[in-house]
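A single chain comes next, written as structure tokens; it is the form predicted on its own.
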Amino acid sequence: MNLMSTLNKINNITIEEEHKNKLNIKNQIDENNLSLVDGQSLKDISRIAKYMNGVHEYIDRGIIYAHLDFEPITTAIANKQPFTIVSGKNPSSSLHLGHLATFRMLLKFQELGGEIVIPLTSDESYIDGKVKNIKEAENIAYKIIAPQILAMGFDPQKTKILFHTQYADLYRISSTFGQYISINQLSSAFGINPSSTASQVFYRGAVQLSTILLPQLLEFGGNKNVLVPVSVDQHPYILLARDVAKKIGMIPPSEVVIPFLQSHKDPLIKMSSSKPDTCIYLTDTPDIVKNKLNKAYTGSVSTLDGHKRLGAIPEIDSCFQIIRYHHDSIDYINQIYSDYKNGSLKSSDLKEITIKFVNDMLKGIQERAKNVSDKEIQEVTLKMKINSI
């Protein structure tokens, strides 16, 4: 009798029970992710999806689901013409897959024209208190986390990290750009209230948004499409950009929305750097995987007779989650489901297969991480001089 079973005879619960309950927690995370599509400021992707059929495998999987102001993007990716996306990490530790399934996101735009910005916020993990101080983000940025990036291969021609701390004239910008956000909109937007520090309040309601604009300076080649991958939260990051955009005539930025990859041990909180028990790192040893994977929160009921009569919820199945944000075949994914969700698949064949699959993604990434040259890392970083503001 598994750990499951054990409570559902403690708490008198069927299997039945179960299953429903399962069910619930599907509901409530489809709930939970369009809450906030209201047809206006997000809007579904859908009826853009019916003709990007097979342009993006994100868009086709259903992994992105809202939008702002997409179309021009499309439009863009049609013409074949250039387009820009802004998309960063904080730096308080490795990446873990759910960072690993934006920069995928990242990587096929890329393969569609875009050139890519690539922020490393030091300055936002330090405000935030995820490091003890500046240094040790900026360590991790460039250590740890470029070498990662540009482990997955993108293009170091069409690609520009932007290493915050390190770049003077972004506080030049934010300056600018700050000018045209009041403390209204910032309360309004994030909660600002007294216990706020100064340098939360000038990141939120200046860098941030400078980041978003950067490309649109002069010497970037001036007003162009920027489009910006976030989790729901960061919404009102956009916001914030597209308002400032519009007051100092440039393109408001796009914005396309998807959800965040679920932590192994609960479908209704994601994998956060700020708990490492939550995530699996791009630098876990396949030993770590398979313990993590093994303990990891399934989509079945408890007994395998179950199982195979109500069959499991892959939406709610971190194991399954994973193969449908990393793998590269959609009808592999496609039959993953279908079996699995109609009982013919165990969830402990489940957890092997992405054992593997997980340990030989990791470990592909993490010889070529060990072999990225300072050199290389330098030939990517953004260094252009502003002096159009």
Contents of the next structure:
Amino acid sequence: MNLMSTLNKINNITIEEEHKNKLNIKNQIDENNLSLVDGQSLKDISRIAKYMNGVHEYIDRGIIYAHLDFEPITTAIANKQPFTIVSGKNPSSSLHLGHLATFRMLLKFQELGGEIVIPLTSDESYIDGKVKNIKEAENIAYKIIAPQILAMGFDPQKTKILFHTQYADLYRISSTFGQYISINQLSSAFGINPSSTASQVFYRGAVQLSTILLPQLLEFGGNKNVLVPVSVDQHPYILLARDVAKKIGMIPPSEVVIPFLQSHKDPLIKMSSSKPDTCIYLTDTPDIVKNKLNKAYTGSVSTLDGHKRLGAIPEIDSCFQIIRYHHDSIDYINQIYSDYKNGSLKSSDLKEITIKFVNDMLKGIQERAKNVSDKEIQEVTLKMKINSI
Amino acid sequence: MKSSNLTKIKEYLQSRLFKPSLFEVDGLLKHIQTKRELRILYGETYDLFGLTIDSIKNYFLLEYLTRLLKEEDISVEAVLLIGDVASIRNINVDDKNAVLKQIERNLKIINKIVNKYHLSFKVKKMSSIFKTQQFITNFQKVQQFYEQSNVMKDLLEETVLKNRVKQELAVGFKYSLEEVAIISNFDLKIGPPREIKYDKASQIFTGQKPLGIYVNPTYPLGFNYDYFINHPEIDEFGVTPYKAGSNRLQANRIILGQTSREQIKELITKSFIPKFEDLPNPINDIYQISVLSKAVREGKTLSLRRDTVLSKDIIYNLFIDEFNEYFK
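Could I have the structure of this protein in the form predicted in complex with the partner chain, to go alongside the form predicted on its own above?
All chains and molecules follow, beginning with the one already shown.
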């Protein structure tokens, strides 16, 4: 008798009730995602997804599920015109599988004509208390994260990494653009309160939006379509940046929203790099991956008989979600989905498949990251001198 | 040979040529079965840019339906209404003359097509109908009804753009009432989905007539998918089939006697082919027009492929084989 089935016995619930409870979790996640698409500031992407079928795997798979003003980007992609994508990370530890998913999405956008700007926001890591000091975040950014990013296969000619705290002109840009945001706006967007620090206020009200608008400065070619893929908690940043863009005659940036990759421990929490037990890091060894995934939360009930009878709920299964976000073949994903959902694929087999898949994937990234040179990082480091503002 | 339960008509109306989600096919068939004598209307207005291939498609749709009904021993009088008066309403005097001249040119082509394909519908001008006593009497009745019916008033307001409501109210929605007075004399009416409001107004007036049969929207050619994403109103409603310059997209339409074969080829080549049935598919429209034309010309049963697996070259050749004489 396994742990879940023992717990069920203690809690006196049947297999059917266990299945129903899991279904409720799925419904709760669906409702949460749906409630974010209000048709005003965020729109459902499903109609666009039909038009773009086969263009971007993350749109096909429903991973990108909402957008704001994505239409101009579709024009750029359809007509092979350039556009820019800004998507970054606050460095507090190694990247994890959730970040890898975002970077895989960026890689595809790069193939479709996008130039990529990746801000590594050591300032944000510090002001949000994720590291002891900025130096620690800078070391992580330069020594761990940048090599991992370059190991993913970005085209160096179309990729720039923006190390926030080492790019002095960001202060110049932030001081300029921050002038267009009032404390009142900031309060309503982020809930700035009297205990917020001056650094937090400056970062949220000036630095972050400057990073988003930076590609439209004259030094980078002036006004252009910019896409910012975000998780929904970052949506207010985009609204602020759009507001400032309109005021200063830039093109309001577009946004696509991607859900957090769920933690392998709980479908209702996200993988978070500052909480080691919630995520699988790109630096994890095969044994650690195996250990984490063997204990992963599943979408299946606790008895094999029940699983075969009721099937599983892939939408809340952490292993299936890893496969869905990372596997190259949509046919393979669909096959796993259907076999798992109808109960013909056991949860333990899915775990085994996922452990092998993740370890093979990480092995490649870890080997390539080890060999990324300082010169390669310097080549993609954004150093453009700003004089236009 | 007669088919029981109007099966062929049902299949036809449920095909991808129409938008059965907008009308009740079963209810319509019941009406057809009870009535045994039907008057069917398809009406058009025009602009300066000529006669579109989409108009021709709709003539064939009307004709094919007529033939299926006749196979069932149902007496049919089908009418193609040339909305000459409606075409020149609300435009300046210079354009009015030019449009009227264009309508005459369109009529020549229409008559040629009617003869070639042995089309059985009557071609009638709106201006001629307006002179008949039957219309004058019916129009008065519609006008009286409108004065007393708030439902009708609300519905007619929805038939015009919001910025035109005031202007139309000033003339008592004359144009819309004329439309209602004409269409209420028919049992069935074929048209694009955007005509549904007129049909409903007429149904309120008559208590029943006409029953609308809505053709799938017409889409412009020569665009990639991003055009439809960026123009949601065209994604949803398409363009007006019989107005070549609808949404100023005359360069993206096939206009008889004007668009060259080379341009047609380019329009087809540049058009996006969707992977989902509910997305605009102008290439499939070209395929449908070609197959319809052949079926009507040869008097044979229409057989449409459900999927669009034919290459653009094959579809172009099918089209040119059918309509060669209208394009240089």
